[in-house]
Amino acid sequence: MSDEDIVNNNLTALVVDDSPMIRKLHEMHLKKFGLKVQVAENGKNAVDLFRCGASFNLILMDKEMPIMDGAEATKELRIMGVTSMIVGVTSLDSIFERQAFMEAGLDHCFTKPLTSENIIFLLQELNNKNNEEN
């Protein structure tokens, strides 16, 4: 499947990361594939967006952030009934740390920064999920 086959103008994404550079990089990657992207600099901001009625197909969630970390934000979103695909992005290599992050309610977890291959995989997963629901 080529990059052009995966472009989807109907999907939305939220990039949650305290690093402005990573936020921008992930935002640019996602926009390249046609997603509408919003950013948040910590987990609390992400949770607040959902509390105000926002929704996204995909959430890229950093693990280590000030105010509310990614695991805590993911748990809170799942408790709120959020069914978006939540993907952890972390610089941590520890299997134990990744497993703890996954147990918070992630669908997938990748090392940051995400690559085009990671994003293509996620978009294929989202397209499959959307096709199953329709």
Given for the second form:
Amino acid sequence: MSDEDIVNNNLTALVVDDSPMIRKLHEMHLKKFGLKVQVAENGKNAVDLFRCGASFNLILMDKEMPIMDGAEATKELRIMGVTSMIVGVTSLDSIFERQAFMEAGLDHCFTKPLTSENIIFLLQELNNKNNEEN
Amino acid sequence: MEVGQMQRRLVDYTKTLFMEGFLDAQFLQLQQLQDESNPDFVVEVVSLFFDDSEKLLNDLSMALDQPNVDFKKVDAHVHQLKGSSSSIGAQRVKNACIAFRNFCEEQNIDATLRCLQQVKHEYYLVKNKLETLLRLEQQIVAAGGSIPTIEMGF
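Please move on to the form predicted together with its partner chain, as the form predicted on its own is already shown.
Up next: the whole complex, starting with the chain shown before.
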């Protein structure tokens, strides 16, 4: 993938995290790579967005959030038939907890802090996914 | 003081913060996200970090002040502080949180109280350093200069 391909994409993303600081940070990381980004402050808001007909190529999902956490929200979205790429971003260090989060229906799980390398990897995965579906 | 001098002072100050372990590479990633269309990005993120952290430190003080300490709650707060400090590159705060979480697991009240003091100490130190750094950047911009990028190979 050329650098231009990476930036000139029509990809949309949803950042789900209860920390305003993390939302702002991750939103900017994604915007830098040309994605159109929306944010949600907990799992329930994310699910509601999809119920209202919104859709996104990529969802960055925090684990620990009030009202509805990342694992519950991921399960709910998969039950609803959402096929977006869902990526967990968490500071959980226990392998057991990360496994449980993955089993909720994640495509990938990264440890905080999110880096530019993580995003480049995700863009390549999204590109591969788009190519497979077309 | 002319712009070149101010820029050199900023670079030296930033390098010191890295060498003393206050900031790590994640902070550089943060600075790289700032550009002409988002000239206040770093200031905004750092302010949010301050708001977040001060609230968490208050919550921690209250949680540890209870007659029956709920260590799960304490751990959840520390966990969040660890996440935000690591995302901004506040390395010493992050490390203090890691130690804190170990003592939460042991449910050791004396040790966790000491950890809280340690985390607060590290937080106020880095807050002070970041405020100084951002002030230096502001002075450069106000004088018409640009903020120099720091190379990590020092």
